[in-house]
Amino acid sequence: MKLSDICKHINKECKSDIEIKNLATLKEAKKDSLSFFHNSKYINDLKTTKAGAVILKEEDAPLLPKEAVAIISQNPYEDMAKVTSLFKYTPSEKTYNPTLKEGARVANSANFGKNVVIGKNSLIMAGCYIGDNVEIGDNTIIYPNVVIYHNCKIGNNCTIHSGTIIGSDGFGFAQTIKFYQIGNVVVEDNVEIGANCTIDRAALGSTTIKKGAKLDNLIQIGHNCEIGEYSIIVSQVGLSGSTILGKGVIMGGQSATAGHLKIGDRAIIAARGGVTKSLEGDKTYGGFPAVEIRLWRKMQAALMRLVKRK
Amino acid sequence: MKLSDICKHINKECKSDIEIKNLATLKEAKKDSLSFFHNSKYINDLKTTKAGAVILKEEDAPLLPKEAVAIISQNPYEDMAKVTSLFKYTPSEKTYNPTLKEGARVANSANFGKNVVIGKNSLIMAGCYIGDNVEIGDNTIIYPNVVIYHNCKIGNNCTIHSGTIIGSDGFGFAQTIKFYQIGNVVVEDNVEIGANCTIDRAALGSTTIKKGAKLDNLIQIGHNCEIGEYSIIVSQVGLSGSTILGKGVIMGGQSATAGHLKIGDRAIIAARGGVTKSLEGDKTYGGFPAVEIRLWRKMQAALMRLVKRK
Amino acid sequence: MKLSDICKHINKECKSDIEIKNLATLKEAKKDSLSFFHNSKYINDLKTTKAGAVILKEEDAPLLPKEAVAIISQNPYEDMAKVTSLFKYTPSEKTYNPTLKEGARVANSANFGKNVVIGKNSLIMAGCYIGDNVEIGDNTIIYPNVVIYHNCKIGNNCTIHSGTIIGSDGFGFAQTIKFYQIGNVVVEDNVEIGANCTIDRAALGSTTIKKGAKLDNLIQIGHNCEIGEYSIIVSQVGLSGSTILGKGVIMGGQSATAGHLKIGDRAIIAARGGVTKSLEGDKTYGGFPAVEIRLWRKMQAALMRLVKRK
């Protein structure tokens, strides 16, 4: 699509007329990508982006590499949301036969979109729906009634338990305007995901579950999260959008994070911990707002003394 | 069913023998409805009800409009529970062809109860189950493996993501006696519901998701809740039965409410907030029990000082 | 399988060569069972086990009944995990016709593993998957899109709502080694389970939901839990592995427990309560860590005074 046509859609003028093939985050954008900037946490990505064009506020335009076209907006998030409707996916009721590699087996009642590939010796059980262009690696087991939306990728030696939904829309609205979720979910090798989890597709780019991560049941992974290698996520955890977990992070049951933050390698978040800002690795945290767990325990003890003193 | 037959079922005598066609809340009852009164929060509904008959305690009988028949009970909730078994729905293994309006499309593997109507250009994807008498509006997309129980109504321009269950039984037991859930769920226009949510049908009347509301994933909406127009409910929120949200309410991730309370228009409940009583609109609340968020922050700060002082 | 072959798999020497037919908990083990001991909470089970052989640390071996073979290990949990891979279940894409007792009805789109038995007048609705060797009692209703994994048992007069997953793997990993979940789930008579719950199969033995228990929606029951008779579990509760609830326990919405603990008969855990140690029955608890609820309320009040005094 021509940049000029996109600009027309959001009532902007364009200085250039390059061809835009996709929408992308600043970090992942290439010269045929359109991106946007609205959150100062990503300022370094703005300075180094390879995007062909970026929607951003006038005051941020000087930071943009000069190869990129600046599309000035008073509300970049809202204007980008409007653009996503031009690139949105069209779901369908139709089903197709998948490509089965050697030894792959699929239940008769499983349904597949277009261009699905199932890897060697992998198993898709009854009642699953695997959407358009999904690729599933080798030796992977998908238990009954799992749904994997279009364009997602699942690695080798993975196990996904029943009722889990991978690639549903992230929760993105610019006021009442839907930010169509253009990205996907990438699940790397040796990942195990429990039952009835929801792993949202990225707004742009990928939500990523890195190799060896283990997820329990009823877990919510927001759009654009990145779960580090060999991380362990216990039941009912909720990660808001764009949470980045390092390697070997452990999140206890019902713990949660606010969005757009990083948790360092091997950090442990105790059960129920509510993380509100980025945390260093190699430490244990608890409470809400989460602090180092020793401090949280002291707070609880102090409160108890306060009651008893009375 | 004759009121006398209903009364016989719960070992009561009847002064009248009107025809009862349905069970209803005091507010929604008509003259062919039987209702009950057991929670003083609904005393105004009692005084103005149009019900043909009401099960209630002897001391509350004087408040009942004189057109209505009073059925005196020491335990109205338990007796009404017993009555619900006379009106309970009988589920079935059978499936039928739905009525498809112009441009409606349904996957081969989707299953339908009796008398289902799918609106213009709407799409029902693989593995969905749409129960008896469900009506789905125009331009609505239902992603794979969604279940919508009998008698529910879904509006125009809605999106419902995979694994979400609409119209399952509310959690109602009078001790060990099941209160059969006779009501339904009504989802109005322009609503978006994420993956693996559960929206319970009303005990009597309707659980309502009003127009423009947006729900994220893994959310629990109890029976008889009302979600106000354009409200935003983030992931893993839990609303107990009969919670009434005003317009434009925002509930952060993992927040929750106790039952039978109201939250005013445009109130914001921060992530994890636990609401235990009705709250005024246009304010921000947090903590558990939820208070105005500035107060909650002061409480956290005071606790921190207490630890450091030591 | 010969004990010697099992020992070879984990690089141990065996003093005996008995036939091992199954893996079991210390309590449930018989003389053809192999068990293991790694958590001091189960020391009484160790002293009285009827297991044919037990993997345990050298210092614990003297406590083992002399009829049992001791297999000495520096890491019994990890070695047992390795053994579970020899007994793991092989899932399949194939489906079979179930045995239907008189009056049983199943939807055409429901799928069944081998040797499934559906009791009298029971109903299996559209899109369910019922795994190998599952037995379902009489007069039980399974709503659409429920999944019940292999070897689980469901009693009489039960109701299971849509999207619930019974018998998915418990969350068990010895570091990066999967502890295959060999056990099952047993749901006794008159149990009602809401929508989108996850009830994990036992690592060894059974996860048990006892008669008359009522579960709401989106509840997580970890492996080897035992839910006492007539207990009531409200929405979004999470029970960690090996939680034992007594009779008539009530757990409020979003409450939770740490693992390997007991809650006494008729205890009430208020909404959001987070139980971190075993609790006596006949009392009400709240807060996190959960304490008697009067104490928790005093703690909240003290904190409030602290803020106001300032």
Contents of the next structure:
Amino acid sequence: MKLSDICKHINKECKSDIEIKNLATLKEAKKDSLSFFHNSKYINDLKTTKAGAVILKEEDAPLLPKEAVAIISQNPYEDMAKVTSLFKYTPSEKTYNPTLKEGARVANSANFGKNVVIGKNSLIMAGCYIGDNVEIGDNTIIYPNVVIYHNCKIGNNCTIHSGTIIGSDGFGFAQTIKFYQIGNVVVEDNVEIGANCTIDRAALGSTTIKKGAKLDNLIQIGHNCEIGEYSIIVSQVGLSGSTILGKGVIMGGQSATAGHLKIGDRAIIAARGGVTKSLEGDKTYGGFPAVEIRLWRKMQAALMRLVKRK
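I have the form predicted in complex with another copy of the chain already, so could you send the form predicted on its own?
What follows is just the one chain, with no partners and no other molecules.
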């Protein structure tokens, strides 16, 4: 779309007539991308973005590279939400035959959107739905009743257990205005995902499960999260949107994170730990809010002594 037409849709002034081919995060944007800025945590991405245009507040405009067009807004998130309605994906309602590579097998009751590719020796079992433009790698097993939404990518040697949903919408609203989730989910090689997990597609860009990660049952991963290589996520963990886990992170059962934070390589979060801020790697944390485990144990001991005095 022409940038001028997009600006008319959100009632904003724009003198530029460049063509916008996609919406993207500041970090991933290219010269034909439109992005937005509303969170100071991404100020460095704003300063270096290659986006053709950015929706942002007037006071932030001086930080934008001079090559980019500034679209001034009092509420950039809300205006970007309105723009996403112009780029939302409309899935097909028909069932198509997938492209099957050598040795691939699919159950008769599995259903497929258009342009689906199933890799060599992969197996799609009964009751699965694989949406438009999904690519599934070689030697991957998808157990019954798994749903993979449009545009997602699954790597080689993966296992996805029954009832899991990959690519459903992340929870994105600007007040009551829906922020259409137009990204996807990318699952890299050698990943195992347990039963009844939900992995939300990205608002912009990709939610990524990196190679070798292992996910237990009943896990919620929010939009734009990144699960690091060889991480281990135990049952009933919940990750809020834009959480980034480094390599080899271990999260115990029922632990959780707030959004837009990073957990460093090889960090361990004890069961029921609540992560409210970014944490360094190579340390073990526990409690809510999560602190280093030794400090948490001292706090629990001190609390017990205080209670016993009464």
